[in-house]
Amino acid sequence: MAIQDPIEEGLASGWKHIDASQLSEGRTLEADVVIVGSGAGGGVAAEILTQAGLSVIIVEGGPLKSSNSFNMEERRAYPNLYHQAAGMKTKDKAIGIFQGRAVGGSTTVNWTTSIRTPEPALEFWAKEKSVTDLSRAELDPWFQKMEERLNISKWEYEPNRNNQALKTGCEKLGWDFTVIKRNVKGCWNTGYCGMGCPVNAKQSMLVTTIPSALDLGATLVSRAKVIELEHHNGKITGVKAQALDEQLKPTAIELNLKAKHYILSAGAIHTPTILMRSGTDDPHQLLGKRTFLHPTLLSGAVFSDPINAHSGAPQSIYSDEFVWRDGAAGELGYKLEVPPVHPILISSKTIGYGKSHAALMENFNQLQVTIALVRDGFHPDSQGGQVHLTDTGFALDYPLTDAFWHSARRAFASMAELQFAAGAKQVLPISEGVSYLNSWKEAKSVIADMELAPLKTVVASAHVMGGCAMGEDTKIAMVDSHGRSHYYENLSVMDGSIFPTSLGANPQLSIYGMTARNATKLAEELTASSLA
C-alpha cells in the first residue's frame, strides 16, 4: 500500500521552503513573526499565527525530512535526526541526552507519550516561582484543544510485552499505573517512533502544524543555524542566521530575518544559548541556569519468554507510584516507564564490553528494560544544571547531587522489585560493578550497598527543560507567565525552556498546551495592533 507523504505533496504544491544548504548567496526575508525552531513550541505557534492571518517565517537548524527518509534503521536515524547523532552528553560526560534535530524537532523522534502537566508541578510554580494564571483549570481547555488537534487519545491496544511487564509488576504489587495517551492516527504499532514514523501515523509537528502553516503561506527555512538576535532599546530588530551544508556544517552564507515579533522555540539548551550569545539583557544572571533533565536510570531484566521490546508502541503504560509520594518539595520522586529496546540504543546505554556485552545481547529478545525518570528542580538540593557558552558552542554542566543518588538507589530498588514481581528470572541494574541479580531478596541487599557514581552509573535524558524560566518575579524569571520577555517588548519564548522546574511527566503535551494558549493571546495582540 502506497504511503501518502505530506511533505513531498506539499513541496510539489508550492510550499515556500528554503533549504539553506542549497543557497549560493545570502538572503534577507521579512514577515510579521519569525519563529526560531520547529518543534513542539514552534510548530504550534506557527499554525496558530498563520491561521490568524499573520505572515510567518520558521527557521530550523535541522533538515526537512519526510517518511520516505525514515527506513527504521538506527544507523541512519540517529545521525540524520538527532543532535550530535544522539551522542550529546553533559560537560562531564555523565549524562547522555537525546534531542531531535530536524523539522519537527524532538516531536519527529519522540515516543508519542502525551501527559497533561501534573497539578503538583503547577501548584509549586504558583506558590514558589511566581507563575500566575496557569492552574489545571485554566490549562485544561488548551490541553483538550491540542489533544483534538493532534489525535491524542488513550492507547486502546494491548501493550507490548515490555510495557506489559511494567503493568503486571504494578498489578502484583498494588502500585499505581496508567494507560498512556499517544498522539497517533492509524498507527501500525511497529515500535520505531524514535527513528521517525515511516507511515506518518505519529502526529508530530512534521506532519500536522508545520504543513498547516505552510499551506497558509508560511516560509520554512531549514538547515540554517541562528547565530544571534540583533537588539536595540528594548526591541529585537533582527535575526542573523548561518546557512549549513548537507552535513550541517556552517557555510559562509548568512540570512537576515526581520519581523515585528520574534519567538524563540529552539528548546531548553538552544534558546538560552542564542540569548546569551546575543548579549541580551539578563540582569539577574538567570539564562541557562536551572536546566532540568529528568535524569533517568535503567534496569534490565531477563525473562524466560521473548519480550521483543523493539516491537509495538514504545510507551503505553507508566507508573506514578513514586513521583509525588513525599510532596513536590520532598525527596526527589521518580516516574516509572519503559523505553523501546533497539540494538544500538541499548548498547549505548549499558555497561561493559566483550564477553559481558555479548552475553547481554544474546538475551536481546528476552530483555525487558524499565526506566526511572527523576523529578528534578523542586527540592532545594536539586538545582539542575547550567548551560555555558564555549568557543565551539555550548556545554551543559549538570552536577549529580547526593539528593539525586539517594533517589537513584530507591529507584533501582523499585525497578528490581517490579521486574521480579512481573516474572523476571534475573535483573541487572545498569551500573558498573553490578552483576545479574537472581531474586528480589538478593537485589534488595545488593542495591542497598552498590556504588553509584557519575560515569559508573548510566544516566540518560530525553527531556531537557528550564534555563529561561517564566514567572512574574524578574529576580527568578526571564519571561512572564505567558512567555513574553521581561526585557524585550517584541520577544516571546515558547518551548520547554520556560518551565521553572521539571514536570514529573513527559513534556510534549505541556509545551503544546501552553504554547497554544500563549500563541493565541499573541496573535490577538498582533492582529489588533495591525488594525489600529
Contents of the next structure:
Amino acid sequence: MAIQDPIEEGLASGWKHIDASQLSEGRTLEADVVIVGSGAGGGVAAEILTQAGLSVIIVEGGPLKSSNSFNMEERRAYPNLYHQAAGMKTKDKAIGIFQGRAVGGSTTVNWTTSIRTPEPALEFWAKEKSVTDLSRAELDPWFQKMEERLNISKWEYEPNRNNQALKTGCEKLGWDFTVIKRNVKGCWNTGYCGMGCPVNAKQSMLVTTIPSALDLGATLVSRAKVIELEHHNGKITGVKAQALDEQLKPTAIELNLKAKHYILSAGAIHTPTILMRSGTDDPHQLLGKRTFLHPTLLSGAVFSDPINAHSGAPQSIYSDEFVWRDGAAGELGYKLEVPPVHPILISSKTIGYGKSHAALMENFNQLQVTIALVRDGFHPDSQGGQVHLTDTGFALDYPLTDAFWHSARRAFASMAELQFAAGAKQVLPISEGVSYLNSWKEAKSVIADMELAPLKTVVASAHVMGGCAMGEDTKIAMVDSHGRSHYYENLSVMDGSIFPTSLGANPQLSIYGMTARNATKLAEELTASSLA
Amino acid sequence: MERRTFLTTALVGTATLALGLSVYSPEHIRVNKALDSEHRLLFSVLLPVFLEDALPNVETTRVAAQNRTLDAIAETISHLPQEGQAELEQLLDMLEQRLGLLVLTGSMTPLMMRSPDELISMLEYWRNSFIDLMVTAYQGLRELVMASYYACPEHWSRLHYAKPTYFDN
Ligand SMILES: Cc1cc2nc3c(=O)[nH]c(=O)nc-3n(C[C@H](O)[C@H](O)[C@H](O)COP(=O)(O)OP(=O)(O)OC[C@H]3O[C@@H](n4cnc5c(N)ncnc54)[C@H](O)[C@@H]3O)c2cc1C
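Would you mind giving the form predicted in complex with its partner chain, to go alongside the form predicted on its own above?
Once more the chain from above appears, this time first in line as the rest of the complex follows.
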C-alpha cells in the first residue's frame, strides 16, 4: 500500500531546498537567522522563528530522506541516517554511539520516548551549575506546548512483549514503572522507528517542524557540513559550509551563509566541535568537556515464549526504581528500559562469534533485552567525556570510571533480577566471560564477581549530551540559561549540548521544551530589534 | 574480473595471492594484491570461523552467503570515517604480511594455511589479551563481520525473522 510522503509533496509544492551535493559552484545565502543542524533543537527553533516572521536558513550535514526510502532495513538506514553509519565509537572504542545525521537529526531515527526533564536534574543545575529560571514550573508550559505540537501522549496499546517483560518484572518485584508517552500520530506499531518511520506516524522534526518552517518560506540546505563560524569583535559574521557529495564525502564546493543571528543545533559533540574548529573564545577551556552519554549496559534474557522484540512500539515502559535512589550526586543511578532488537543491532552489540553467537542469534525471537542507562555527570567521579579535534574530524575521549563500573555491576544485577522475575529461563549479561545464568540466585553471585572493563563489557549510547553547557557562571558555562553565548552577542546554542549534566531521562522532550522557550524569547528580541 | 568469481578463482588457483604470496615473495612483486583491494581473500579465511553454525550447510548456498557477506563487508568499510578506514586497513594489511602476522599472532604462518582450530586460538588470544590493541582488533573484525552478515535479508531465515511486508518499497 502506498503511503503519502509529505517531503515529496512539499518539494513538489515549491519548498526552498538546496541539496548541496547537486551544486556545481559555491553559493552565498543570507537570512535573518542561520540554524546549523535540523534535529530536535534546530527543528523547533526553525518553526518558531519562521512563525515569528523571520527569514531562516537551516543547514544540515545529512541528506533529506523521507518515508519512501525508509525500507525497514538497517543496512539502508544506518548509512543514510546515522553518523558514521551507526558505527561511531569513543576514542578507546569502549562505547558505541548512535546519533542521527539526516534532516530531522536524531529525531528521524529515535525511539519516540518522550519524558519531561526530571526535577532532580533541574534542581541540581540550579544549585550546582548556575542555571537560572529553569524550574519545572517555568518549563511545564513549554513541555505542554511541545507535547501538543508533537502529539505526545501516553501509549495506550498493549506494550510489546519486550516491554511487557519489563513491566511484569517490576510488578512482581514491586518496583516503580511508568507507561511511556510517545510522539506519534496514527502509529502502526511496527517497531521500526530506528530506521526512519515508514508511515510518517512518528512526529519527528522531519515531518513536523521542518515542513512547517519550509511552508513558511524557510530555506533548507542539506548535505552541507558546517566547518566553521567566522567571527570578529564579539560577533559572528558568517558560517562556512562544505558541500558533500551523495556519499557524504567532502567536495571542494563551499557555501557562505550570512545572518543577523546564528543558532548552533548540531547536537552534542558537533556543536562544540564547530566552535573549537572556529577558534571562538573559550577562556576557561570548557568546550567539548563534560560530554555525557547515559552509558548503557545490556542484559539478554531467553524466554520460552516468543518475545519478538523487533515488533511493536520499541519503548513503552520504563522503570525509574534506581535512577535517583541515592540522590542526584550520590551513586550513579540507572534507568531501566528496553531497546528494539534488530539483526545488525543485536548481532554486533553482543559478544562472541562462531557456534555460541550463532546459537544466540537462533534465539532471536525468544530474546528479551533490558538496558540500563547510567545517569552520568552528577557524581564528582563522573565528569563525562571530552571532544578533541583531529586532523580529519573529532574524537571523543570518554573514560569509564570506577564510579561507573560500580553502578554497572548493580545495574546488571537489577536487570537479571527483573528478567528472572518476569519469567526468563536464562539471563546473559552482555559482557565477556559470563555465560548464560540459570537463576537469580546464580546470577547474583556471578554478577558480584564478574569482570567488568572497557572493551570487555558492551557499552552503548543513543543520548549524546553536554559539551557546551548553559549557566550564568562563565567559569562553568559557555551559554547563558537561555542558550545565548556568553561571548558572541548574535550566537545561540539550541540542542542537547547545553545540558550541564546528563538528564537521567531520554532527552528529546527536554530539548524540545527548552528550545521552544529559548527560541520564542529570541524571536521576540529579534523582531523587536528589527522594528526598532 | 567479476568480483564474485574472483574468490573461487583465487582459492582454486594457488595460495600465492595476497596472504600466501607476501610471505614467500619480496614486496615488489605483490602485483596480484591489486586485485584484492577489499581483502576478500583474508576475509574468506576468517568468515567460516566467525560465522560457524550461522552460514548455511549446503555448499552452494554457503558460498553464495560468503560472497554476499564479502560484498557487504566492502560496503560497510566504505561507510567508515576516514580514520576508521585507515586503522582497519592497517590491521588487514598486517594480517596479510609476515611481520604483521608475527606481531599480531605470534606466528608467521599465513592465515590461509592455518586450521580452523588455529584460527579460533588466534581470535581467542586477541579476545582475552591484556593489550587493548589486540582486543580492539578482535572486536573490530568481529563487529564488521557480524554487522555485514546480518545486514543481508537472505541470512535472516535462521533467525525466523523477516521484515514486515505491508508495503514494498
Ligand atoms: C537510535 C536513537 C534512539 C533514540 N531514542 C530516543 C527516545 O526514544 N527518546 C528520546 O527522548 N531521545 C531519544 N534519542 C535521542 C534524541 O533523539 C536526541 O537526544 C535528540 O534528537 C538530540 O537533539 P539535538 O538537536 O541535540 O541533535 P540531533 O537531533 O542529533 O540533530 C543534530 C543535527 O545536526 C547535524 N549536524 C551535526 N554537525 C553538523 C555540521 N557540522 N554541519 C551541519 N549539520 C550538522 C546532524 O547531522 C544532525 O542532523 C535517540 C537517539 C538515537 C540515535
